[in-house]
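One chain comes next, on its own, written out as structure tokens in the form predicted on its own.
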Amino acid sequence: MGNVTVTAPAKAILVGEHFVVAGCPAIALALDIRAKATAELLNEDVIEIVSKEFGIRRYGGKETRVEDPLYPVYLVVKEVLKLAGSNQGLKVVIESNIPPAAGLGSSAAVAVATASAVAKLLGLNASLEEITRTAYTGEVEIHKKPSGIDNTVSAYGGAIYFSIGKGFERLDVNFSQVRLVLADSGIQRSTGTLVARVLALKSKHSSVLDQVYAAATVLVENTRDALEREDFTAVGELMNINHGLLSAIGVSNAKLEELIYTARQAGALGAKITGAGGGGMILALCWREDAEQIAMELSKASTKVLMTSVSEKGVTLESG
């Protein structure tokens, strides 16, 4: 076999971020913005990782933890080799259309695509569960204690309902009527810092915020019901309410509000922060025929606007 190319989708949280840290459920979507990994055999005892963004790294197998953006990819490759009982030299070329550090699961999509490409190259009949678990190795290196949602959504595609400790469930929804538009605030933020700040606020005002977290749980359950009915008007309304809850716990700001209200005024069914907040991107749910106009309006207030659909396909073999 010459080489194997696999792609995997980005993800966005539809409803439930921050509240999920305290055990509430959340729903995430796979986006039709993809990362690609191409794996091929080498006649040398090295693992070579090639990235247009980060260059070329060659690992000889004796590395300890390395401060290197491609090191997590190497760890994923090593994990697949362990599964295969092999020391085969390999080259993996990474290409991604997913913006990094935007809350869209860029690293997880790369890890999932890499794990699948290497497994297929080595002749392993790896299940989606095994691919997800192997990709998680890279996520742990980057995020320390990731929830596992990013790599799960990237592997399985579609809509995923999840809560920490209770696992993941894929929802059966036809998203063909709608599109998603994302707009970047241009503000860098630290997810860890924001999560810690929210948890501190919850601890300080628990008698008030316990009610907000309870409402967030009901909201996610209602969103799940609306999705399964394909009532996207109701989904949009619930997204707007979810944004209000996120604003109440202190993770919005003037720029995010500008983008959210721009999207709503342009005709979005719903618009909210996606991910940690404090910066990053907003997510707007739109009817398919309205998406282009909404994206155009958002582009007046944001330097990076993405228009996409929900990807029913998770990790996908492209060639090989």
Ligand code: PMV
The other form holds:
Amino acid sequence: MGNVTVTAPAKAILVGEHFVVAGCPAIALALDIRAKATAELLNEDVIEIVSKEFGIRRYGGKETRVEDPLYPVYLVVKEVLKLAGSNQGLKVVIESNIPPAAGLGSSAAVAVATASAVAKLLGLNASLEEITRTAYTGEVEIHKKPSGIDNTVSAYGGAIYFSIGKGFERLDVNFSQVRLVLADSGIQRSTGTLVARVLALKSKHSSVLDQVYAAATVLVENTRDALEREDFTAVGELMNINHGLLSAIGVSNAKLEELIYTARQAGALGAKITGAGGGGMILALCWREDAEQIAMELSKASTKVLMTSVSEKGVTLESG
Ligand code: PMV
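Switch over from the form predicted on its own to the form predicted in complex with the named molecule, please.
Next comes the full complex, this chain leading.
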């Protein structure tokens, strides 16, 4: 068999990040920004991972854990090999247009694309559920205890209503009237560290924060209703309220607030942190015709601004 190329989308959490870790629901959107994995059989007994950004790694199959951005990709490959009952040597080439460590689920998209490309290369007819599960192995390595929302939305595409333990539903929404604008704060952060900090604050001030978590649950349900009515004005208002709740649990900062207020003043329907916060990107929901102007205003305060749409396509076989 020749090469197999698969792509998978980035994600943005529309509402519910952090609260989702404690069992509340959240809604995530797949974005029109993709990661690509190309898998190829090798005659040697080795797993080779190649990335333009991080270089080439060769693994013999018995490695112990190493701190390396490509190690989680290797774990995903091993997991698929286990599923196929195979020891086949192979090479995976990763190319991603998704900015890393910015809250856009780049690692999950790479893991999903890799799992799917390797499965197809090995002739395994893996379900989306199996792809999501194998990709999660890589996410655990990176984020310690991730909710699983990133790999789920990257595999299935569209808008996903998700809660831990209860699974997910794909929402039927037409997003053609709106665009998403993302602006980078330029501040690097670790999801694992922020999640741990939020959980510590929650247990210290549980009598107060339990109410915030309860409000977040209602907020996500109301956002789901608003999406299903395609009432994007209400979705934007709920995003703004969600941002207030994220500030309450301590994951905003002055730079993120600057970007969020810039987007709102430029006419965004709603603007908030997306993902773990502390840095990374902000997400603004805009009417299609306003998006360019809002992106322009944001580019005065941010080094990287992306304008994108919701991707109905999840993991996709491109060739092979
Ligand atoms: O910033 P990201 O893309 O790593 O997203 C983190 C989202 C959290 O809800 C904070 C954690 C999680 O595992 O869902």
